[in-house]
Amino acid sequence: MLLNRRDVLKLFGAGAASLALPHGARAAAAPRLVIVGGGIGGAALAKYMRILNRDIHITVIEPNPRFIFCPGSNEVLNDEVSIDDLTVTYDTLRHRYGAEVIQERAVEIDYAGHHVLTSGGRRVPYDWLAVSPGPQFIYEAVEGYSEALAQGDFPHAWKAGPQTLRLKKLYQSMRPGGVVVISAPPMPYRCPPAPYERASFMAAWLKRHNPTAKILILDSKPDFIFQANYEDYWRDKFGYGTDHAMIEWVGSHEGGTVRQLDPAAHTVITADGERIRADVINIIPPEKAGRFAFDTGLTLGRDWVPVNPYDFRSRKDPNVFVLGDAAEADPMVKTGYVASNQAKWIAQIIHGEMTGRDPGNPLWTNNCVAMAGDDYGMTVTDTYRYHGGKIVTQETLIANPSHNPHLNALRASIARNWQRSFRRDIFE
């Protein structure tokens, strides 16, 4: 089982969960963890594997200088958070948990040498590799649709930042009445209720402030994650499944996939030809594994990195670990949770390795929230169990959609407190 904290700090004494010791305060061989991506995966793996172990160097590879939270981003395109308040840097990471962060990029693997080889020329040495480079986005599966699009007019902002923003400054300025097309991509992709969540908050800005736009939702799926719940929610708020809807739902059944992007016309061609203009169109494109996974060899011609279902090491090199987004690693889902419980299980498998205790067996979480709007929340708790040599869902609860007002009002303060819970644990 995965330890929470406060067994760690029974095991290891309260100190352990301040553990910033000066690099020249460790012993010279002191094994060493090198983790490509800071994103949740990456982080949570150097903060968990310091509060294990206190003896390790760990040494966190990422370009970025801050990290932008993907989980209530969301929120931004209706004014509810900012994008400042999703963003943290790697301080604490340095400070606190005394991992060595190097701003630069990964760009080779010397599996036989065991280094890590960085944009910047360094030649990093590692015991262990932890690679957690997150996605990437697989444009041309949109024919017409490219990366330079999605970094101008028609954005995907499934990373969130900048194209976050110019989403927002796109539907909000939309004359009256104009439409917005989401294109919702097939499984797996980064955190499944997202698109549906997008759409919700959208409405209900557009409600207040342009009440005759619509939004359309095509889908490459028949059906999606909460869709009774919010399906319920959109017909109270927003008129769903009558005439004058501003949202409507297209699944793959129905001919919702798109398949190609117009730019020049803003016009999006579905799979059975029908041809829809729109002001803004959101294109979520499909994903496969980060650039290094691919650049690596580490995917071995497959879109994801395989890997041991018991302790997700690489296919390719047992002293490589792929945890997030990346790893292939069904049936689990790919969200931020589940890469940070990915994570403090690698962490107690590299411990074991280092002090000949048995980690055990593993059971990992999913616990995953959205919002309809400020008052209506879901929840959903997956676990997963190791047997029979794969990962196996062992239970799958989820909240069901309820016309109580309070306890839909619940639900959506669990949902903004687990956000804020959620990214203070990473890294604080």
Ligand SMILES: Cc1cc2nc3c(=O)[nH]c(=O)nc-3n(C[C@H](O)[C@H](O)[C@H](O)COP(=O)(O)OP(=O)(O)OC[C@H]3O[C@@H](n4cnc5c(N)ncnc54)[C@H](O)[C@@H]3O)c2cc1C
The other form holds:
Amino acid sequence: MLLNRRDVLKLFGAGAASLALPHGARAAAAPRLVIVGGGIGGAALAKYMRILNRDIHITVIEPNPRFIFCPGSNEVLNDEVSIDDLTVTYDTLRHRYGAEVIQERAVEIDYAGHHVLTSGGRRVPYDWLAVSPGPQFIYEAVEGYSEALAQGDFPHAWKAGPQTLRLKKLYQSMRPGGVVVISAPPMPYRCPPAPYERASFMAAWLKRHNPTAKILILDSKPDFIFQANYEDYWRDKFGYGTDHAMIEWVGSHEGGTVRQLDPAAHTVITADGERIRADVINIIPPEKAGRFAFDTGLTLGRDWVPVNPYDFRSRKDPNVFVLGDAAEADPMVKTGYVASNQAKWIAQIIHGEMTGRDPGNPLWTNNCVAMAGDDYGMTVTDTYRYHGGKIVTQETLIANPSHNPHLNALRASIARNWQRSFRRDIFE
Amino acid sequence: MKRILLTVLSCIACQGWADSAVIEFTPAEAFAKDKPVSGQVLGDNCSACHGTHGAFFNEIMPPLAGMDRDTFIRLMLAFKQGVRPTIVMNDVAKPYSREEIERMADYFSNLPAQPWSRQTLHEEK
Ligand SMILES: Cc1cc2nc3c(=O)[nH]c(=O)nc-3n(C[C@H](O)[C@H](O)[C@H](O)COP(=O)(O)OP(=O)(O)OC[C@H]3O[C@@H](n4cnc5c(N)ncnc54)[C@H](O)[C@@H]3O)c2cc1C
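Next block: the form predicted in complex with the named molecule, after the form predicted alone:
Up next: the whole complex, starting with the chain shown before.
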């Protein structure tokens, strides 16, 4: 439904009206960019493409009427943030950036005919297609685990939404002295620090409401990002490393990998064959590119979609770009921050193709801010450049742990502010 | 990993202001022969914190849109060289060359100092 000028005024105020349906955006001969997935990568691409070019026709295919941001969703577990705070609609993309949003699932690509087919039977023509479907979860990697269990009493909550609320309910209603098991996945997966952030937020709540409870992180990795920071904070707040520790971490080198779930017995079984019973089991499964990437042959037999490291055109077809978590863009990490910067660059590539201008050698950043508590933040600064035919890491700097409460609180406020400004950068 | 641990330990001892463990760093000069990229491409990497076009104007992160060119350059060089302590900007500014900082300064100083939500896109000519 297109809003008329008065509706737009009501929704966005006077300034917005002149932005609605940019002049020329609907011109019949305008080239067409179609985007599969209205998550962080897809929405950022639609917005930044329009900023660069007023004439291109932009279509976003996304089955959900709203998007719930994952950044900030661990804070939902600690009552700091609500799911509503993290939820956005596609109104701005439609009315300010003049994108057509088709609320259906993309099911197929007709590469020869340059069309995307949707679940509703539409054939959507494109000059360029960009695919940002996010990851899918490899449930089979943990024997006995399944999508059905994830939607029931064993939520992974690695996609913000009903599972986040379910996990919150489960651990907050646990018996006194109950045990939470978090199974952290092997690399690569979206947002490497998030399992440890999650454990920290749960611990903060439990310390107040269920002080004899325990959180056991069983890890499929031997180490993790911000390990020094998290362990430092856990020692300070949760007795980490003592007999009374509220949080314990077992790396893969100590047998932390979870191989199996016995749902009836509420028990996980590790690589060493150890059986661990827990009141709440949060298995974060390993990941691979979203189903759409496999169904359309974009993965070329791999787990993630191989792309040209300069412009993110898929190896399968140069008119199809792939970005975000689904892309194999080593050494880049899988974060929303990176997905949004890949999106801005792809907009430059398409604009460059339309105008015949060479945008040069790109640089992308991942300046992520994470938290261990409302009084403790940390930052990582990754800078990647396209150099010598590949993506190289120019810089990785990780904030050192500090016992200066002013600094730690400032880092946490920057992290909190970032979550909001990041959402606005994608959807405002 | 050993290197990280060492830096970490020395920092806890010093109890200082924000500093970071260097896991990887190559100075910008190593990329001097690569094709340059616009101030917009560089500057749009800052938007998650400073806002789209550096123009949120109502968040903790200061706006960059419409900033005086020379002030921008002076601050970024001071961040890069570590002579002005900050929470994050020393790390953020470190990988850019002087030319890249100047290109970003051109970009931001030419953007309207007005909240992004109120800006008009593609005004009719
Ligand atoms: C707990 C948690 C915390 C996180 N915190 C941070 C953080 O602090 N900072 C950060 O940078 N990142 C964070 N992330 C990671 C971030 O959420 C992802 O990296 C980011 O969402 C990737 O963007 P994307 O576009 O690839 O995928 P998504 O944002 O997941 O979007 C994919 C979209 O594609 C749609 N889709 C899928 N298949 C189809 C189809 N066939 N047709 C049409 N649409 C389809 C989906 O419905 C979805 O809307 C966090 C993740 C988690 C789980």
